[in-house]
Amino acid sequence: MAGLLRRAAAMAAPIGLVSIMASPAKAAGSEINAADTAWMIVATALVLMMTIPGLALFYSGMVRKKNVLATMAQSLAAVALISILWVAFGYSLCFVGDGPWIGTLDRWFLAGMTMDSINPAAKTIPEALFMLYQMTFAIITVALVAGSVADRMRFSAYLLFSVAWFIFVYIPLAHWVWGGGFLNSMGVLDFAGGLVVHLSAGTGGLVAAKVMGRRHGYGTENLSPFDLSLAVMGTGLLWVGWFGFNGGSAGAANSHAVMAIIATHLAACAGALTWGAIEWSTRRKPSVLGMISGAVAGLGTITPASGFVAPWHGIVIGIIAGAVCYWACTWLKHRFNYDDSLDVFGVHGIGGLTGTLLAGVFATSAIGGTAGLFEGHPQQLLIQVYGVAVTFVWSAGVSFILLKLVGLFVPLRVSREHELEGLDISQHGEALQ
C-alpha cells in the first residue's frame, strides 16, 4: 500500500510527499491505465476474500464447536460495518488532504468522485477503485482484532468497539503512514500494513484480552480447536489473498508487484517450515496448527517489507518470523499470562513489528527506492523503530480507553453461563448440530 504513495512520490521528486497529497482530482498528465485497473480489481477481490471466507474459516476452525458461528459472525459483521463507514468518512479522512495528523471530509460519502477522478497516490487507476482497495484493508484490520477475544466477547460490545477502534485507531494510523501524514513524511517504510494492519490489530487485541480477562477453563481445561481442517482452508485463502494484499500495494500491473508477490510467497513457505521444524525438534511432531501459524506469521512479517526487499530476503524474513512468532506464542504468552485466544498479538502483532524493523535492515534501493541498514543507511532502521513505537503506544493507549468507554454502555463480556453454553446460542440463537 505504501508502494502506491512512494510511486507517486518518485514521480513528484523534489516537490516532496506533502505537496503531492493534495485533494483528489483529474491530475494533468495522468491517464487511467487499463492493465493497472484490471490488476487492482483482482487485487481488491483477493483482499476482500481474505476476510470472508479466509479469516472467518481460519478463526472459526481454531475455536470450540459452540463458538464457530459467533466467530464467523464477527468477520461478516466487520465487512458490512466497516465498508459503510469507509465510504461515509473513512476514505476521506485517510487519503484526502495533506494534514500531518488527519485528512479532510472533502470526499464525505464520496462527494465529488467522478468516473475519471484519481487519487494522487494512484494515478493510473480510477479513484473509486483506489477507495475500494483501501476499504478491504480497513475491513480485515478490524476483523483481526476479534481473534484475541474469541469465545467470550459480547456481540453488541464487539460492534461498538469495532466502530470506535476503526475511527480512533485505524483511520489516524492509515493517514499517518500512507495518507501523507507525519510518519510517511519521516520516511517510515510500511509497504502493505506491518504497522497499520498487523501491529495495530495485534496490539489492540492484546489490550482487549487483558481487559476482558482469561476464558473460563483457560490453563485447566481442554480448549483445543474444533476443526483444524477449516483453519487450513482459511490459511490457503489468506495465503492466496495475500498476493493481492502485498502485490496490489504496488498499485500497478508491473514488476514491482511481481517481486512483492514472490517475496510474500517465499516468506510464507519459510515461516511454515521453520515453525514446523521447531515443533518437530522440541515436541517430536510438527503440528498442523503450528505449520499454518508459521505460514501466517511469515505472511504478516513480510508485509511491511515486501515491496522494498529482494525475493531471497523473503526466505530470511520468513525464517525469522517462524522463530520469533513461535517464541511469542509460547514463552512470551506464558510469561505474561495473558489469554490471547487465537494468538493475534503473537502472530500479527509481533510479526508486524518484526517485519517493520527488518524492512529497515534489508530495504534495497534498486527495488523499493530506499536503502536499508545493509546498504549503508542505518538511519532507516531508527526511523522504523520510531514508527513501531508510535504505532504501539497509540494502538495500546486508545484501545484501552475505548474498551473502558464501551464497557460503560454494554458489558464487554458474556456471562459465565453464556460462555459455558457457547456464543453461538447465547449471542445468535443458532448452533452447529
Given for the second form:
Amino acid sequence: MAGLLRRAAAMAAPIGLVSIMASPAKAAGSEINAADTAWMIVATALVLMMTIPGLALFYSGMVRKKNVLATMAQSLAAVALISILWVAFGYSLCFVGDGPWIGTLDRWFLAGMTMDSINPAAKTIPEALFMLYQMTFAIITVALVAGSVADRMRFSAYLLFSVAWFIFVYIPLAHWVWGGGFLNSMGVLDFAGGLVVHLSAGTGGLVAAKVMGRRHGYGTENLSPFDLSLAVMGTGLLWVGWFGFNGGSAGAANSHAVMAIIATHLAACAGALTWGAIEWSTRRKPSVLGMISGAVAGLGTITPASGFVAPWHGIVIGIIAGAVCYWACTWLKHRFNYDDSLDVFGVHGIGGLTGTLLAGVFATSAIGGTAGLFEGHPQQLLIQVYGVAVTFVWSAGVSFILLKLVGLFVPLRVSREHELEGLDISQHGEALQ
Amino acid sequence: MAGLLRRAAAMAAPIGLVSIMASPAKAAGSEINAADTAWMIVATALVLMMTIPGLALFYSGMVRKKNVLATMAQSLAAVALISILWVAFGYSLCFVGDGPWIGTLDRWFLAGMTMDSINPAAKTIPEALFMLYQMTFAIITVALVAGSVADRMRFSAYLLFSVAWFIFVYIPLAHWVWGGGFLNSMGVLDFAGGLVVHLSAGTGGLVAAKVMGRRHGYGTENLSPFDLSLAVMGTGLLWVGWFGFNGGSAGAANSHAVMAIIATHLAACAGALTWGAIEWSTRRKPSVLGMISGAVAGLGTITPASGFVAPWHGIVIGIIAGAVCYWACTWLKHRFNYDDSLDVFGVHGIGGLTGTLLAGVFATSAIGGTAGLFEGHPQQLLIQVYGVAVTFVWSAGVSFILLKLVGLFVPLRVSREHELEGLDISQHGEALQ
Amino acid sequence: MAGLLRRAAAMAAPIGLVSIMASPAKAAGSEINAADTAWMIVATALVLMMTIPGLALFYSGMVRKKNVLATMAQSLAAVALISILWVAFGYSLCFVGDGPWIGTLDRWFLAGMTMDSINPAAKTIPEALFMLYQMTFAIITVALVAGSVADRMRFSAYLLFSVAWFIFVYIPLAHWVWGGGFLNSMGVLDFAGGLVVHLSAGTGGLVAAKVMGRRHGYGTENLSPFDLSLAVMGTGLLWVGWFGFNGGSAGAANSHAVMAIIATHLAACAGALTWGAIEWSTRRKPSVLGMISGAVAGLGTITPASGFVAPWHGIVIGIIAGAVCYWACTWLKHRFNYDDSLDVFGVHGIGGLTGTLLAGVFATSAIGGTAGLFEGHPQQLLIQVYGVAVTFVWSAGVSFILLKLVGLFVPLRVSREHELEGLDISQHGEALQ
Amino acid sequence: MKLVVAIIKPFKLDEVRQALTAIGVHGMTVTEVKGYGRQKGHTEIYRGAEYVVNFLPKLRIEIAVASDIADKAVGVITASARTGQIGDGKIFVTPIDHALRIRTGETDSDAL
Amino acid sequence: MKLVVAIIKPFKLDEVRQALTAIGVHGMTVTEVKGYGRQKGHTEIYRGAEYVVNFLPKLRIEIAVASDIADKAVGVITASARTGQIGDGKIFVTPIDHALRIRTGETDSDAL
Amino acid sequence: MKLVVAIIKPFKLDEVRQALTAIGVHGMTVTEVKGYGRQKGHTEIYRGAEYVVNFLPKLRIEIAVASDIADKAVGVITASARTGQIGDGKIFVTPIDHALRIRTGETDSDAL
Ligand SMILES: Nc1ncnc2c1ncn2[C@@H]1O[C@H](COP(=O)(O)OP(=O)(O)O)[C@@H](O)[C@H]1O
Ligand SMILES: Nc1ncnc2c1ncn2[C@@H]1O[C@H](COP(=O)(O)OP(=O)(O)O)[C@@H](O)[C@H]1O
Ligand SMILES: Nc1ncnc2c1ncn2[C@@H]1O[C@H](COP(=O)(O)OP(=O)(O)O)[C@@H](O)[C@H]1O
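For comparison with the form predicted alone, provide the form predicted in complex with its partner chain.
Time for the whole complex; same chain goes first.
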C-alpha cells in the first residue's frame, strides 16, 4: 500500500501553512509581511486564550467543586512547562530539518533565530512568530489530555507524564504530519490538528483513563458538575479562539484563512444543534452541556478539514460530529466501560478521527488545492485512514508505556482519602469557598 | 416629507462600511488588502465574543441562580441557529441586490462566493469575511432580545420566535438600513446598528415582555441577581468586543475605525459614570450593576453615531445615554408596568433610539462625511427620526404578530411550577450546584 | 553622576515605541500603515481587556465574598474615570511636547487631532490610535493600585485618590520616561512600563496600605479568597492581554513585537514554575494561587525589559521574578508588617523594580538597539538604578501626600462595621448570593 | 418554651414570616436544607450520565416561642405554608429547657 | 416521637438513606454543616498566609420517627455511616412533642 | 445530656470556639443560617428595584454536652459572642435523650 500512498501524495499538492520544508533560513527582509504578521500575532494570542482561560474553564466547569482549582492547575502547568520545552528543543525537533522521523536540534533555545529569519512553512511572517504560534498548539494538546484523568491524577505524576508525552507523542507526530516527516510527505491532510492535536490527545487520554481506573463513585454517586457556567464561558472562549486555531493555520491574512474560519464556525453551530437535537428527541431536554459539547465536537472535527473544504461543508461535518461524538460519549464509553472523566476521547479523539477522514472525503481543490473523494480522488481517503491509524497506534502505545514508566516513580493516582477530600486541598492546599 | 428626505439623502454622502451597493462581484485579486483583512477577521472574532461568552455572561449574571444556564442557553442557541440561517439565506437577502425592500437569493448557501469575490460594501476584504462579520451582528441582535423574557420563556418557543424574528424583523431592517434598501437610499445614518441592532432588539424585547406578562413574584419577591460578577465579566468582554463592533464597521484598519473606537470607548465611560452618579445622588450608593448598565447604555447609544461623530462627542452622547437609559429602566418601566426582565428595551431600545437621533445632531463631515444638525444640516435629524419610527413600528408590529403565531404552536411561557423550579432544571435538565 | 548618565544616554540609541520626540504633526497620509494600525487597534483592545475583565477578575478572585463586587467596581471606575481624564488632558501632558518635566496642553480634548495626524513616537499609526493605546496603560496602572487597599477603602476616597494619583504620579512619570522627559533623555530603558506602570503602582499601593492600616482580622482571622477560579480566569486574560501590552509597545506588527512577546510569555511561564517550585519545596504543595502569582510576577518583571532582551532571557528573568516576588510577598511583607491586601507591591512593585534593573543587565543590541551590562555597557545599569530611585521616591512621596489630602475631605477607610459587613453592601448596596 | 421547627417550600418563606409577625412572633432562624420524602425529585443528565436528584431544596425555619403560643404558631405556619401539593413540609415541636439573649443575658421568654 | 439527628461524613449520605428506606423511614431533612471535633483539619496556604481549617464538611440529617423505631433508626445509621475512621460523626436523639404534615394537617406519627 | 444551640454573629465563631475549648468542650457542629429579628437588615437596589433584606447571615452552633456543664457552656458562649450590639443572637438549651459516636458505638457522655 505504501507505493499507492506515495503516488497519491505526489498528486496531492501540499497546501496551507504546513508543507514539506527545508530548514529555516535567513530571509530577505522584504518577505516578511506586516499584515500577515499582525494577524498571526493575534492568532497566537487567540490560541493561547483557548488554553488559559478557555480550556481551564471548560474543564473545571465539568468537575465537582472540590476539584475545580486542581483542574485549572493542569491547564496552567501545561502552558508553563510545555512553552519552555518548546523553546528549548520542541520547535527545533518538530519544524527544523525534514527527516522522515524527526527534525534537528539546530534551533535549540532558538539558537540562530534572528529578527529576519523565517521558516519555509510560513514565509511571510517572522520565524519567531511561527515558532510561537506552533507553541500554542503544543500547549493545548497536552492540556487536553488532562481532562481524561480529572478528579484523580496526582499532580506530580501529571507533570511527569505531560513532559514525557509531549516529547514522545506530540513532537514526533507534529514532525510527521506538519514538519516534513513521513506522513507529511505522503500527503496526509491535517489542516490544524485533527491528528496531531485532537486524535493524539484523545487517545492519550483514553489510555490514561483506562490505566488509572474509574473514579470512586463512578456509576453510583452523583458526580455532576459544580458550575456549568464556567464550562459555558470556556466554550465561548474556545470557540472564538478557534478562529485563530484554524484561521491562523492558513499562515496569512487572506481568503484561505477566512474560508477556514467560516467552515469552523458553521461546524461548531451544526454540532451544537445536532447534539442538542439528539438529546431533545431521546431524553426530552436539550442540555446546555450537550450544546457546548456538540459545539466543541464540531470544532474539533472540522479542525483537520477546515482549510481544505468549502465553507458549507462545515455544516455537514458539524452534523456528523455532533452525532458521532454524542454516540461516543454515551454508548461507546459505557460499552467499553472506561471513565474518561471529561470525555476527551469521546469529543476530541473521535472528533479528530472523524474529521481527518472527512477531510479526505470533502477536500475541495478550489479551497485547499487538494481533491478528496467527492472530487474523484479516493486515494486521499486512504491516506487519511493511514494517518489516523498511525496516530492512534502511536499515541496509544507510547502513552501506555509512559504511564507505566511514570508509575514506577510516583503513584499515578491520589489516595482514596485524597480523592474523596478533593484534589484542590490535597494537591494544592487551597479550595473554593 | 419623502421628497425632502430624498433630497437630504442625496446630500449626505454615504460613507463607512455600508453604503448603497450593487451585487457582489468577482474582484481583481489585488483589491483585497491583507491589513484590512487581518483587522476584519479580528473584528469578527471580537463581535462573536460579545455574544459568547460576553452577552451570555452579562445576561446570566442578572438572573436568579435557577435560571443561569437557561439564560446562557439562549445566547448559545442564537449563535448556532442564526449562523446557519445567515449562511443559508440571511446574508443574501440582506446584502446582495439593492431592491428597496429586500435583497436576492443569489448567494444562498454562499453560492458563487469564491476566494476573490468581494461585496461592494467592503471592497478591500474578501466577501466571505464581510459575510461572516455581518453574521455576528445578526447573532447578537437575536440574542439581545432574549433578555426581556428571561426567567419565563419556554425554550422551544424561544427557538421558534428567534428564527421567525430573524427572518421577518432582522433581515428586512438590515437590508433597508445597510443593504441598499429604502432607508439606506434615504441617507439614514446608522454606523453599527442603533436601528438594526439595538432599537430593533429592544423593541422586540419590549413587545415580548408585554405579551408574556410579568414574572411570578415581580414586585413582591426578591428577584435579585445571583452572581453579578458574571455580569461584570460579561460587560468587560462586551466592551472590548465593541471595538470590533463599531471599529470594524469602518471596514478597514484606518483612522476612521480608530475614531469610531475612541468615541465608543468614551461613551461607555461617560455612561458608566453618569448612571453611577445618578444612583449616588438619588439612592446614596453607586452600584456596580448601575455602572455596568451605564457602560452598556453608552455603548449601545454611541453605536449608530460612532463613525460619524468626533471622538469627544462620545463623552456627551455617553452622558445622555446614562441619564436617559437610567430613566427608562427606573421610571418608564414602572410607569408602563411591563416586566422587561433584563431591561433590553430600557438599555438597548432607548439607547439605540437616542443614539440614532444624536447621530443626526452631532454628525461631523470631517469624520464620517455627513453633516448633522450642529453643522447646519437639520434635515439629517428628520431622516433619523424617520428611521427610528420605521424601525420601532416594524419591530413592534412584526414581533407582536410572530409571538401570537408562535403561541399557536407552543405555549410561550413555562408552567408556573417550572418557573418556580427554575428553567435550568425544567428546560435543560441540569443545574448549578 | 548626572554627567555620566547623560553620556550613557547619548550612547544608548533610543529605540522602541517610545523615544525622545517632538510634538505630533500632521503627517503625509502615506506614512500611516494599515497593518501596523490593525495590530495596534487589537493591541489596544487586548490591554483594555487586561483591566476589564482581566484585572477585575484577578483581584476579585482573591478577596472575600463580601468584597467581590466592590473590588470589581474599583477596576471599572478606573477605566471610566481615567479614560476621560486622559482624553481631556492626560495624553497631551504626557506625550505632546518634550519638556524635561511635563508636556503641553496643546491636545487637550484631542484638539487638532485629525484623521491623518501622527505622534512622532509611533509614526506608522494614527495619532488617535497612539493616544488610545497609551490610555489603556494609564487605566491599568491606576487600577493596579487598588489591590493594596482592597477590603477596606471607601469608594469615594478611592475615586478622589485615583484621580489625584493619576494626575500627580502617573502623568509626570509617563512623561519623564516615555514622553521626552528627563529620564527619557537620559536613556532609561522601560519598554512597556516597569517604572511607569508596575513600580509606580506598586509603590503607590504600598504607601496606601501603610497609611490605611491593616484589615480587621489580619493575622488572626481566615481571610482566604472566596473564589480563586475568578483569579485564574483573570490571570489567563491578563496573560493573553500582555501580548498587546508588551508586543504593542513595539508600535508595529514586526519582529520586534514578536521578540518582545516571546520574552514576555517565557517569563510568565518561568515565573509560574518558579513560584510553584518554591512552594512545593518549602510548603509541600504548589498552589494555584502561587502559580498565577508567579506568572503575573514574571509578566510584570519582563515588562520593562521585553523589547530590549533576547527571547530566552525571558526565562532567566522569569525565574528571578518568581523567586524575588515570592520573597517579597512572604518575607518582606511580614518583616515590615504592612497589609498590602493583594500584594501589589510584592508582585508589581518588586517585579517592576527588578525588571527595570535586569533590563540594564540583559539589554541586547541586536534586539532593542541598546547594550546592557552583559554586552559591556555597565552605565546602562546605573541609569536603570537612577530611574528606579526616581520612580520609587516620587511615587511614594506624592502618594503619601495625596492620601493625606484626600483624607481631609473624606475618611479613607470605611467604618469597622461596614468592613465587617463587606464593601459590596456598604459601598454599593448589592451582593453576591 | 418550645422550639417550632418547620420544613417548608422555599418560596413560602415570606408568607410564613408575615403570618408569624401578625401573631407577634418577631424572630426566627432559617436554614437552607435538602428534603427527602414523598415528593418526587427530578432527573439531571450530563452527557448521558443520569442522576436522579431526590433531595429537594427546602427551608428549615426554627422559632423559639413561649409554650402557650406554640400551637398558634403551628397553626399560622400551616396555613401560610400550605399549597396543598405534595412536599409542603412538616412541623415539629420540641421542648426548650432554657433560652437566653446573648446581648443582654435575659433569659427564657424575655430572651425571645 | 423522636427527632434523630445524625452528623455524618458527606459521602455516606446515599448509604444512610438506603439503609433508612430499608427499615421504612421514608423522609429526612439534610443540612450541609461544618464540624469541629477530634478529626484533624487541613492547612490552606495563600501566598504565605497559612490558615488551619478545623471545620470540616459534614452532613446533618434530621429524621423524625415514632419513638418505637428510634433505636432501630439509630442502629442502621450507625451501621451505614461507619467507616471506622475518626470523624465518622455522632447521633443525637431528642424528644418531639408534636409533629404535623403541612399539606394535610395530619399530626404526630401520621405526619411522617 | 443537653443540646446547646447558639445563634451568633459569624465573625464571633473563632472566639466562641476557643472559649468552649478552654472549658473542655471539644466538639461542635456549625451551620450557616439566616436570622430574622430585631436587628435591621439592609436595602439592596438593582436598577431601581429595591429589596429590603431582613434575613441576616448568622451561624448556628450546636453543641451536645453533659447536663452538668450545659450552664457553663451557655455562660462562656454568652461571654465570648457578645458585642453588646443588637443582633448578637440567642442560646437555646434542649434535652437529648441519647447520644452515640458512630465510629465506636460509644453512647451518651462517652460519645461526646
Ligand atoms: N421523617 C422525616 N423527618 C424529617 N424530615 C422529614 C421527614 N419526612 C419528610 N421530611 C421533610 O419534609 C419534606 C416534605 O415531605 P414529603 O414527604 O415530600 O411531603 P409532605 O410534606 O407533603 O408529606 C421533605 O422534603 C423533608 O425535608
Ligand atoms: N459535642 C458535640 N456537639 C455537637 N457536634 C459534635 C460534637 N462533637 C463532635 N461533633 C460533630 O461530630 C463530628 C465528628 O466528631 P469527631 O470528634 O471529629 O470524630 P468522632 O465522630 O469520630 O468522634 C464533628 O465534626 C462535629 O460535627
Ligand atoms: N424567636 C426566635 N426563634 C429563633 N431564633 C431567633 C428568634 N429570635 C431571634 N432569633 C435569632 O437570633 C438572631 C438575633 O436576634 P435579634 O432579635 O436580631 O437580636 P438580639 O439577639 O440582640 O435580640 C436573629 O437573627 C435570629 O437568627
